[in-house]
Each structure stands twice: as structure tokens, then as C-alpha cells.
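Only one chain comes next, encoded as C-alpha cells, the form predicted on its own.
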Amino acid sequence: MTDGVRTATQPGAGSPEVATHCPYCALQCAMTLRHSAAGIEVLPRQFPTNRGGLCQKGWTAAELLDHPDRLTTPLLRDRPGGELRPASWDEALDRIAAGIRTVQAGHGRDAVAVFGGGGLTNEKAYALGKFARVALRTRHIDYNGRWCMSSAAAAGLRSFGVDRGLPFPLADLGRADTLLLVGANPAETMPPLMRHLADQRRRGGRLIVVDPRLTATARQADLHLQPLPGTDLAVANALLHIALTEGWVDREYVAARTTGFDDVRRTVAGYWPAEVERLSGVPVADLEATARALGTAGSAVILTARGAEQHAKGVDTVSAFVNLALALGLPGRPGSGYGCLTGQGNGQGGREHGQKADQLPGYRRIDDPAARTHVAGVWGVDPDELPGPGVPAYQLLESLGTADGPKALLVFGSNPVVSAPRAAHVESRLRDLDLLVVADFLLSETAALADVVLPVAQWAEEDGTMTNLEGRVLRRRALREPPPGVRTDLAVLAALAHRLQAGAPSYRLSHSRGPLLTPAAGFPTDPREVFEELRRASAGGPADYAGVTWDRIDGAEGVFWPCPDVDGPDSPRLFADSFPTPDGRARFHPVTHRPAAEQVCADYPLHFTTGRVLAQYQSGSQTRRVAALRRAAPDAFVELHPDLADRLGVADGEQVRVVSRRGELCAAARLSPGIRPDTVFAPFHWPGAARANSVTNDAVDPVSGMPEFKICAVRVEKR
């Protein structure tokens, strides 16, 4: 059968050049793409976030558009264990629709799951959530952004009443007298952000970095705190203990704008600096210097990132730093505040509009009857037909193929074979599925396992919007049409919805909210049309985009949410007068340190942690294919302190094996005095034997569902 849906022509496609944004991290650096005799050129563009700068990944981003590995035809596996072969779009889509019907007929609607990505545009994230809840009617949807900022999101919601990574523009960092970075390494993860930190240093500001490694960012700091991985919460409580003792708490702010401080005050009373030094390894003098720098500053900002958040107690760890910020009166004060550095390109927008298991568009809770009624009205369905909340990302992947878990999975914009914790186990779960579908533009390690692979458009081939780490909604513009044989994700979802509706009488759109919608109306392929629907669905929600239009974005340097009124202001800075809580006050939450989920022992005596390197990005499926980036960072490595290497008899460059209770990785040793002697580090961008996530722990935070990527127990052996 044919789907009756075609991809809408992109308004910018065919232009000699377009103003757009980088496809990688949440800084969303502005760039211009231009056709030239040599191919597609990337030019930096002045913008408040990157201020004309790009990192090596941004400069080389266009090289993937015509890469030899680019997928341009669907691939289909005829039998388990067979080879993928080229197929037509009709054959591939028919196979998927038939597989979904078979699985749901035998096991129920929730037997089909969807796994999305933090790099998808707002339009695609919105459409994917709608597709799961309306076309599939499954509760099982989540995305890899769960592993990015979910702990900070949960902590922000319970303290501030809203989750926005930075509740102020990036430029405010340059005005802070003291800037505390906890588990953040922007010099390698988002280098143009360092221009704002350079402003801060030129003004005489102090930069303090908390990280178990002497990273490129820590080298630029005035003070580097090097705690044992997993002890950041204790460090935060010690800093607040000192602030209380020295009289640096802003009691007027606490009394007027917060609740719950007395419980936190009693909790941190037990976090004596000497005890925290014993626990974390951070000297008392450094704890006192940090507290003094924050407590006596005219303006101060505290930022957390993955190093603090990717723990089984990540929400509580972030809450400890939020407590510190509130006690010092920072949130909402000009030039001060607390924020989180979002990692993925659309990690912020991707979770606001329906990819998370418990959310509907506009950051509404899916178990809220009023939210269900509002969104169902926009979608033209009965609220009772919407499924309830699903489970977070790792729990979803871990349940695949089990007796009670999903038997089919559709993956858009993610590569969990490399990026998931306990990755070998996740890979085995993917192999157990009756149907695995992957939409991607390269044959990632996950796509290589799929029964059906769908070739989809790249970032420069479709229009849309992204929401960066500041909550600034930006326009992504198409330079060209997708290559022949390639479709956009929106077109894929529309075609599948068409087939599922045509073949399943139980799927219906409600007559009570207007005439029966056609498949094209229910799942439009024009991203601008999708965004207009997103605006209506988000209206009145915490992440309100109702006043954001493409034209308004085009006439400004992005638009900050919440923005409920087209003719009203947007919100570059939050919390100036109140917090979006029922009583307008922020909430303190008492939190206590607890050990990592897995402790070192005689068999596994070392702490293992993971992270990124400058030239690679996420699972590396894209960046490992760019020649310049491959030359800059060709292989994985295991970072060891020279003292540890000496005890193990390991020389620099020698191959070693890192072994945990879940698996192992093999790579060359890289000796560095900048890492703790009791800690081992490896980047997570490589697959196969060098896959760092073969080792990592799959224990999860009970609130956010964040896995404990940043610490587990290992041993290191010479190969």
C-alpha cells in the first residue's frame, strides 16, 4: 500500500545560504551554511550564546551530509540473523505496520515501545510523543535525554516549581563574581561557552571547579576541588554548614522567598568540614575558601552538570547545591542564580513536549486530568483513550523482550547499544525483540541490530526549532532537500500513522471534538504546522510556547519560554519576584549523603567514572566518521594516575582491561597526574571492546530514573 503522505517542501531548501544552528550540543552555536564550489561551507555567526565561535565539531558538521556511509534507502532483515538488504519504502513501512499489529494483537498496546532522542527538534519530539500516545496508544515512550538532565530537572521541579536548565541568559555567567562549576567540563563539551567564563575572569571573578579530574576546565580555575566520585552531596552540605557558621546565609531572602530551611539547617549541622574531608578527600581549607567565595560575593552562580547528576542519588545531590544557592539568596537575584548545563542539542525542548514517560506537551504531567483533557482536545481524541505514564529509559530498555515487557521498539535519534549503562545487557535485550525499528541517517551500532532501518533527513535538510540550555527557542533552517530516497522523521511518523489507522478499526479520533481527522491532519509533515499545534498543546503549561512563533523567532535572537502571549514579553530571567509554586516560594529539601550503589572491595578496588572528550560527541556514531575529529581523538583510552599505573606495572600507551561486575572494556592506558590515584576514567564514545558502558552500573535514581554512570567499582589489568 502507499502512505498517501509526502514530505513538505522545506521553505529554506535550495537557498544559497541559511542562518541556522549547530547540530551538536545544547549551546546551539549559531552558524551559516553556504553552498560553494567545494561543497557546503560552515561559517560562524554572531549570536549571544557562541558570540561568533564554533568548536571543531561545529566546523566539521557539514561533512556528514554527503558522507559515504549515509543511508539513502530503507534496509530490511528477512529473518533473524539474516543480513540487512535494501527495500522500498512501501515494503519497509508495511513490514513495520504489520509487525506492530501482530505484537499488539498478541500482547496488548503496551507491547510496542518508542525510544527517542535529545537531538530531535521540538517538532519531532512533539510528534513522536503524540504518535506513541495516539497512533500506538502505548504508555511506553522515553528517550536518551533521561540520561542527560533528568536529575537536575526533578530537583528543579521540586525546589523551584519549574525545570529550565538555565533560568537566566548565558551572558550572566560573565558578570558573576564567583562561579562554581560542579561536574562540568565546558572547555571540552561546549568550548564556545568558555568565552563567557573568560569575561568573568577579565572582570576579576573567581572560577571554582568541582571534578575528580583535572580537566581542561579545571586547569583554568582559581580553585579545583577534587572529590571522590559520588561525594558531591556531602561537599555541598559542608559548604552550607560553613556558610551558616560564618553568617553568610541571606536570612531575609530565606524568610521572604523560601520554605523548609529549618529542616535543612538541622541536616547540614552534622556535615563538619573535617568529616567531609575524610569522606570526600577535599581539604577543609578548600571547602572554607569555596564557601567564602560564594558567601561574600556580590554576585554568584552555581552550575551543576553530569558529574553531579549521573548518580543513583543525583536528584538529592543537585538538591544539595540548590539548597546552598537558596540559602545564599542567589536564584532570581541579578547576576546570580543556580542552573544546570544541559548536554544534548535539544535536551531541554525534547523533554518538554512529550518524549518523557510521564509527560505531555508543555511539561504537563500525563496523570493530571486537566492536562489530559487539554492535550486530548488539541489532538482530537478522548482523554480516556490516552495511556498513563510509562517507565524511565533504562527500566524500559531493561524490560524489552521479557515476559511482561515490550516486544517491539521504535528508535528515533538514539544509539543505546553504545550509550546505555550495562550496555551488553541492553544489547541482548534489543536482540530479544520481535521487532526493532531504527530511524537514522547512519548505520549506528543500534541500527545494525534492527529488523528495519529507515533513512531519515539530517539537520541541514529540514526546518524546525530547538530549545537550547537557556530555554531560548531557536530556528533551525534547511539548506537543501533530503537526498532521493530519504524522508524526514515527520514523514515517517505520518506514513506509519496512516497505515496503523487504516488497518486498525480500534484506532479512532474523537467525533466529540470536531470532524474525524484525516491521517495527514493528525500527523502533518510540515514542521511549521506541527509547531503551530505544539503551541496550542503547550498553552497554559509550565513550558508555555503559545506566544512563540517562527516569525517572532526570526525577528529576534530566539524567544525564551515561558511565553504565553504573542504580543507579550518572553522570559529570559526567571524567579525575579516569585517562583512558579502554589505559594510563590522556593522549597528547601533536606538531603543526606549515602554511598554509591556499588562500593569498592578487594576484587574491585578502584572507582570508575566516564565522560567526554573534545573531538567526539555522545555515542560517537557521527563524530567518529569525520576525518578531522577521528585524527584528533582516534581511539578510546583509560586514564590512570601514574602512582596507580606504577603499582599495576602499566606503562603509558600499554593496553589495559577495566573489569566490573557487568563487563569489561579494553583500551590503551593514558597516564595523568590530574586524576585521583583511586579513580579510573574512560570516555564513552566508542563501541566494541572499548565500550565504556559495558562497565557502568545500571542502578538508577528512584526519582529521576538517572543511571549511575559516574561511579562503579572496577579493577584494572594488563592485557
Contents of the next structure:
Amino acid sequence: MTDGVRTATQPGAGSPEVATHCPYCALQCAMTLRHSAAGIEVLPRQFPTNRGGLCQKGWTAAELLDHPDRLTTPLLRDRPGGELRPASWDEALDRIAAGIRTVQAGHGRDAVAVFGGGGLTNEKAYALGKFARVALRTRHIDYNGRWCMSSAAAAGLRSFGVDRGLPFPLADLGRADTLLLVGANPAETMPPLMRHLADQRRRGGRLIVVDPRLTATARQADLHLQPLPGTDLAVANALLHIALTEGWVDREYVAARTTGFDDVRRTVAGYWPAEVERLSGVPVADLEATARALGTAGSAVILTARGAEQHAKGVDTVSAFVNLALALGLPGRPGSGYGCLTGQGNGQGGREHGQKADQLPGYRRIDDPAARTHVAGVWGVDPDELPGPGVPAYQLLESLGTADGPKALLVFGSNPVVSAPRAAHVESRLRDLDLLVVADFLLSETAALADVVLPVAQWAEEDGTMTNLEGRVLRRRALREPPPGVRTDLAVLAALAHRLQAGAPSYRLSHSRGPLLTPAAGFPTDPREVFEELRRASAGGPADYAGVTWDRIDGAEGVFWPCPDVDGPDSPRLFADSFPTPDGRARFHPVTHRPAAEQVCADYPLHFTTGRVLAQYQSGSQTRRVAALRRAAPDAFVELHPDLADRLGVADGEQVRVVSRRGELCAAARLSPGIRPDTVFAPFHWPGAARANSVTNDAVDPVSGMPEFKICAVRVEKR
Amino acid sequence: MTERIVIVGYGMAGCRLAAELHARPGDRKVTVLGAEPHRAYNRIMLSTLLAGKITEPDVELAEVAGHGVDVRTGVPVTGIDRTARELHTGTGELIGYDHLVLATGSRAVVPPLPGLDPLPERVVPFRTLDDCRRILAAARGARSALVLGGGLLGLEAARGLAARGLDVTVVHPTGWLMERQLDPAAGAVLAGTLAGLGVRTELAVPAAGVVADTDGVRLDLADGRRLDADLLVLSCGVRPDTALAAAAGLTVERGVLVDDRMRTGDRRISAIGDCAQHDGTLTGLVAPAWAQARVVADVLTGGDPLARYRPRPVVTRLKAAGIDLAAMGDAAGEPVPADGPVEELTFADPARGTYARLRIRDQRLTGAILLGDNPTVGTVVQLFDRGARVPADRRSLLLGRAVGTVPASPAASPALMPDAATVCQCNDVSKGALVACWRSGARTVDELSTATRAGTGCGGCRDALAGIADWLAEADPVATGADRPAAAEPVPAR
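Show the same protein again, this time as the form predicted in complex with its partner chain rather than the form predicted on its own.
Let us now look at the entire complex, which starts with that chain.
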């Protein structure tokens, strides 16, 4: 227990208060939830990550628990184009099971797909992956974290042999002499993190921010590099070029702890600063100052986030910064390293336990025979019957309802109608499905399209674990039971599995060599039981949770994976002695700049980029319903430079239209001298006419499947 | 049959073409023949090598070998038989081709001065890696060096040698340095900057002759003066290496003539890089050579048969420790009067080595010289490159990012802040809300924070909160007078 706050391990145990964590981003700020006369109260809690801080989203998180828009009964649509009407759970679940059976009988198992979310607890993410592979036996499962962490994950895996967002505790940031943030805006996306940056600055450390906009974070920087969107990779290569020419490369480290440097050295030889200045617009002097600050610091940290990663070359861009970090000898050195800032609440854990198309629990590859055997053993099925890898999120959504694509989709914890790239196209794919099922606690824009909507519990009504941006496994604790009519996601999966197995003999696993699955054994509804199974399934994998128990988390400030033994240590800091690669060395990867998938031209002469505002979260379906947050950030906007506005004849506040080849968004112009005059920005939290993702490009990274959210070509028109 | 592509020359252009071909799908055999014995290197880094900051392996370029690409160094080509489509090599081989690409580069010009034929040991041009090795060998134990030629390359060499601790003098025949890129004022500021770095300049004086022996070298100037040093570096321009092309009967002016697809008059032969002359222009720079390599690769592999080379405007960038110079377009000369009104922006602070001159016509930059600490250089280069419109506020082109940006810090005096001003971004708390909170009894930063949640997010506004609390403590008794409830008596702010 922490801070002397009593904890509830059973939902609705009647505790007046519980120690838990915020439902929103990956910082997972510690908070106390308490019943009070006025309702449910949120209090910030001291913890090494948020240090007692909360942003407005956290403070107001409990307002959705008893919100009038809360769903408390399943909804059904009787015919396409008809209205959603209330229904009983039995009717809704029967309808789903029947729909799945019909679709699979007609089109095969892969005709049913599952789409998860990076906000689901580890237990739910694990159960969802298992449900897809064992109950539905479809290869098609992926999740919205594909649009968040996949580029950094792929780059981390190929260089370090492991993907943990931060391979060190967050507090290490406070001790870095130089901190380079690339495409990260924590002052708005995870404000309490700035407390660590304030520490860093107080100690005399330098903060350098790379962002095409003068963001709230960039305003606090000692140096702000403002590159053209899509040129971060070249900037990183130029920084390494300078580090080489100035003798700041840690040759000893490179020789002892890495492989492949020579190819990278020869590649970055072609990225001399003047050429990259011309490409990116970042002055040579600033490139040099940045390289110097990193190369001559006693300790330095390089962090990337979505600004660098959400590109069709996101993996290579992250690799370019990893190369820089490795060449400077940072990873594994105390107070130094490379990391990425995870976005969603369980963006880390959500990608480790089987929601990803190509993965099994414990961050195992689904095409690895040994991994299949291990996990199939835990699941009590024949390894040969586990499906193979599916396809990445966008490819999956794009194929929905097409001749070869899935005809039914089950969505948990995601709202792709707002969050997917080229969203109007994705919306049309969803409309072409035979069956769309959405489990949510509010009628999100995606739920509004569904044939069946299932009302599920909120964070304060369930127990479980979350893995934060540091790879620290945390406990989420229930304050109360879900309202009448509402079930947990685990209960939904169990009930569906029961129906699928009982009602359709052809889907019994009786022909397999493993034991017959029963819902109680295969899909428990108690999250602690699920976690115990997750521990066994992850044992021996890269993300090894075998030694993590709920009690152990309760007794400490979380547990860092990998943690293979209950009695052994956990792993706050990785790479001190070696990297989890076959030869124990980190691997350099030579990467070269390539242009964005879509270039500006006479018809679409401006670069468009997207991002967040402080008072809204993700697709906004939750935060747009909180009055205080709506007051703080009521509407979408289009940020543009006054010179550009002047040229377009647009005044501040005037409605403008941003048009790309894929669609348009309409919102008020917000003039800001802090953005490049050749670039416009819009936040992506709003649906309908203001939906930024109507405009974004669905080109994806060839390695990670990450869409190119952060750059496309547009024109701006007055409305 | 597999197409045979032979590239003559393994410098930056030839090496890049091999890589471009390698990266494209298709079945072909690429042979690269380099006359120099070593692998391709980055010429741009030679002055850094000269300065002693890096070693030879650091200037190597990424090399493609294996799988359809055969790189052969130390193989000079002595002739082209266009009828037989064969190359003759200095090693007596015959190598057949289906398509030939000349990337023979250029050679340093040795001026026709008495005493330079043959070239004495202590006199070295600055062009190749071998030149660099010879300069470094001669510089060992040397205390002074002369550089003949105050163009870009000469100044980089001078800076590199000065960084090694040598006493360096640049001799330049024209009245100011880099006269093709700079105006006289910029040249003067640059000379001042160089002086501060230990590089002297002798301007407006041609050289008359060289006398060298094993102990040193003497440069005789046209005005009768004599300069002595341990080493003389020649940087008097380059000349495209076109001998092979000319001997084969291809059309050669200053360089080998090529069309937009980099083809010579023989449709089976292309030329790229320093040896090629496109649209009357020799480039002598790496970026255009690489763009040309891309065009040839696109055309030869059928990836984009319509690919055309479109030259980008030249931006000259001198970047050596302590010097930051960018020059582009027509800023060095007088504006052409015919073409409508011209705006000129200038800024000069010679004492601090800063100079800027920008020329604007029809809302577009037509030229710029930026020397010293100019924060806008990245913006200016991109505006020039794309022919984009310049900002309405021209000052921002000189002063950069500071212009028009609002400082993040709260207003100096809370009294001047409007009530609606946001003090705490994380929790959206306005000054008005804090004042209201004070009026209902909160008296300390912690009390204000607890009541409004201000300062509970990133914590960055705690100082601003303290400022407002102090201000209220002073202002409030006057503002609200005696009708304030007793419970709200001011207490000192923490």
C-alpha cells in the first residue's frame, strides 16, 4: 500500500476511498478516489511519476462515472439504417454470437476481426488477444496503439532487442545535463511530467525541443529547432554527422557495446549540416549547438514522441535518433539514454500481451514456433490451431466489408471513426460491415455506427493493472461496482465465448488435442485470475511478468518488467551491462531520408500536421463530455501563421476549410506566429466537420504500419 | 541479356549512382571503375580532416558492393571505343558496356606561375584525399602556411590549417574574398572574422611566382612583396576532367555536354557531376551531382523514364568553426535595373562579425548574404530555395524567431494582466478566478492552489501564483475597503 490509502481489491467492497491511477494518458498519475457528499472526488497522490500533480483531465475524470450520457443498457439496431434501441444483455449477446456464426460459416474464421485499444488494462488486453485467437480463431486482431507506439516499438526492437518506452525511471530525466525532445509536447499531453523537466532545468540542464510549432513545451526550451514536418530523420543524421566531425562519438562504447556503426558512419557522412539546413530549415548553427549539447554533456537523454514517429518513415526516423544515442554512448549509462514517450494509458502494456496482429503475450512473436507452443500450452490448445499473424490496424480497417476483408468487427476501447487516418474512408468501411459491435461506456462516434453496443464498466469500477510509460506495472483499483446494466469487458468476453462454444458445435475445439474449453476456465471474469494466467503466458518472453503479482505491486511503487521471479528483482533500468539481443550488443541501423508520402504542389501547397490540446484526450469522446474541459477547449481550430492568414485574407477566429485529397475539415482559424508559415496544424480530438483525420494521409510505414498522421499536403480556404 | 552499366569515376557522384542503381529493382550488372586506389570518400569533410578533428575512415562514404555491383578501384580508364562499346583500362583490360556513365569529376587548376612545373613538394593543391594527405604530411612540423586563392575551398583549407595551429595567410588577387558570392562589405566582415581566427588575408594582389626548396616555399607577389612559409596550398579553382570524353569524340565545352536526362550526344553515354555541363552550367557541388545520379538511375532502370534534371538554385555555405556564411542568388552584384522595384534589407555589425543583405523582388528573395550570427539562415535558405513569399514583416528575415513571438512568462505586473488571462494552463485557471478566490478567503499560494487547482499540473505557474498572491496582499485592502468580511483578513503570502 502506498500513502496509507486503503485499497479495494474487490469491486464495490464499500471502501470510502481507493488509491488508483488516472484513466487517461501513459503517465498514469497517481490519484485517490473517494466517495464524498458531492459525489466521487479525485485527489492527487504522491508518486514518483506525477509527484502529486494532476492536470485538468485527471481532476475531472470522475465526472463521467455518473454522466447522463453513460450507457447502462445494450443497444441494438434491428436493420441497417434503423435506430439503435435498448435491448437486454441476452438479446444483444445472442445477436452477436449469431452474427459471428453466420459470417464465419459463410466466409471463414478470418471474416471476424477484433479491434482493441491502448487504454485497456493488461488483463483485458490479454483476454482480448486470447479471445480472438482461441474463441474466434481469427488472425485478425490489432488495436489503436498501432497508431501510437508501433514505430518506436519496431525501432527499439531492432536496435535494443526490446521495446520498453522508457528503459529508465522517469525521474532520471531530472538529472540529464541535456534533454532532447523530438516531436514531444508533454506540457500539453502529460503536464505533470514537466515537474521532472523543471528539476532538470533547476540543476542547470539544457532542454532542446524539436517541433515544427512553438508549443507550450518548446516555449520552455533553451533551444527550439523548428524543422519542416517530415525532416526529423535528416536532422538526426546531421546531428550524428556533426558529432562525428567534432569527435564526440564515444568510440569505446561503440566498439564494446554495439554492432554496425561503420555503415551508419558512412551513411551520415552524406548528411552534412548545410544540406540538412536546406532540407529542414534548421540553421546549421542550431544543429551544431544541439550536437554539442548532447555530445559534450555528462549525461544526456533523447526522447521521441508522436511528432517524429507518426510518419511513413517513422521507424527509420526513430532509428536515426537511436543511432545518435548509441554513437554518443547514452543507452545504459546512468542518467542517460534513449526513450519514447508512450501516449495512451496502457500503451505499453497494451502492446505486450497479444492485442497486436503479430504478437502473443509477453511480447512474443506469433510466428515463433517456440512462442506458440508456450502460449498454446498455457491456453490449453494445440499450437497448430493458433492463427498466424494478422495485418496492422489501418490495413485491417481498410479491408473491412470488402470482398476479401472481414465482415464483422468487435471494437473494445477505441473510436476509430475519429482517430483513424483518412477517417471518412474508414467510416465507409465500417458501414459496409455485416456486423459491427462496440463495447464502450459512452456512445462514441464509432458506437453510433454499431449494430450492437455493449455498455461496459469505467476505470473506477474495475480492478486490474496498467503498465505506464516507464514499463512500471501499476494497480488500477475499483472504488465501486458498475451501475446496474453495465458489465466489465472481461464479463463480455466470457459470455461471448460461452455462447460461441456452446451454441455452435463446429466451433467447439473438440477436434483439437487440447482440453475442451469452458468459459469459466478459458475466460475468467475475475481480473486477478486473468493476471495470474498472464504471468504464466508471459513467462520467459521479452516482457516477462512472471514475477509480478498484484500483492507485490501493492507493496511497492509498482514493479518494472522484465521481472521473471517472484523473489527476484525487477528492472527499473535496462541495458546497464548488455542488451537483450542475441550477442548482447545494440545494433546500429543505417537510415536515409525520404520525402513524405504526399508532397506539396500547386493545388495543395501547405503542409498539414496534427496534435493534441491539453484539455482533451484522444478522440475526445470522454473529455468532450466534461463541462470544465469543454469550457477550456470547446472546439477544434486551425493554427496558422499570420503571414499565411494575411495572404489568404483570413482573420483570427474566422472559419476556414482545410482541404486534402482525402477530405476536409472546417474550424476557426487561430493565428500564431509560433508555427511555420508553410505549415498548418489542427488538433484531432473532434468529430464531424471538424475532424482532423478527414484530412490526414493513410500512407503507412512499411515496417510498423504506422500511418502518416503528421504530414500531408493541403490547401486552406475561407468558408 | 542482363544490361551492363559501367560507371567511370568513383567519387561522390559515381558512388551515389551505384547506390541509386542498387536500390532500384531489376536485373543489371553495374561496374564502377575508380582511378584512385581508395574507396569513395566525402569531399565535403576534407577540410575537417585537414583541421585534424577526424581521421580518414570518417570521410568514407556508404558503399554498395555485391549483388550486381562490382566496384573496382585503382583502375584508370584510358579510352572509350564507342563503336565496340568497350572501355580500355590502364591495366590492359577491355570492359564492355551497354550504358556508360562518366563521373570523372574535375581536377585542381595549377596556375601558370613560374616555379610550379613540376609541382614542388611543399606546394599542394587542395582537392583530393591524396592532396589532403600530402598537405598533412607537409604540415607536420610546419609553423606557417600560405593559401593561394580566397574562394570557398581556399578559406576552408585556411581555417583547417589554422585549427592545427599554423600561422596562415590567404593570398587573393581580387579586392575582397569570395567575390563571386559576396559583396565588398561582406568580404570585409569575413576577412575580419578570419583574422580573429588566426588567418591573415592579402587582397587585391596577384601572385607572380613561386620559389621552393626542401626548407620552405616563397610566394612572390605582383607588387614586389615576398611571403615565406613552410607550405603553400593552391586553391585556384577546378577544371572538369573531360579528356576521356573529348578523346572519344563527345562534345565538350567546359564540361561534357548533356541534356536534361544527363545524356551526351551518344545515347549510350551519360555524364554526371563535376565533369558534366548542363544548360551551360558546371556545378562543382555535391547536391546537384547526387540529383543528377538520381535522374540517371531513374532513366536507366525505367523507374521514371521521363525523369529530368532540374537544377536547384545554388546556395553557398561556408561552415567552419567560428564562421557561418550563407550566400545565394544575386546579392553579390548590383540589382538588374530592368525588372521592377527591388527591396534591399541590410544589417551590419562588423565588430561582432555579423552582416546580412537580402534582396527581394516581387515578394520573393532573389539573393541573400548572411554572415555571422543570423538566426534566420534556415528560413532564408528555404524561402530562396522554393521561391516562396517573404514574410510581411521584413524584419523577421533579419531578426528571426524573436519577432512576433509572445514570451511565455506572465506579465511583469499582475495588475496589468486582464482578468481573463490564463495563469495555470494545466487546469485552465484565470487571473480572475484567482482574484475571486482571494476575495472568498484564500490567502496563500497553497490555499489558492487548493481552491482553484492552479499549480497542480506541471507546477510551472507556482511563481506566477506567488506574484499574484503578493500583489493581492498589497492591493486588496485598498481595493475592497472595510466591507470585506473579517474572515478574509490578509495574511502574509508564503
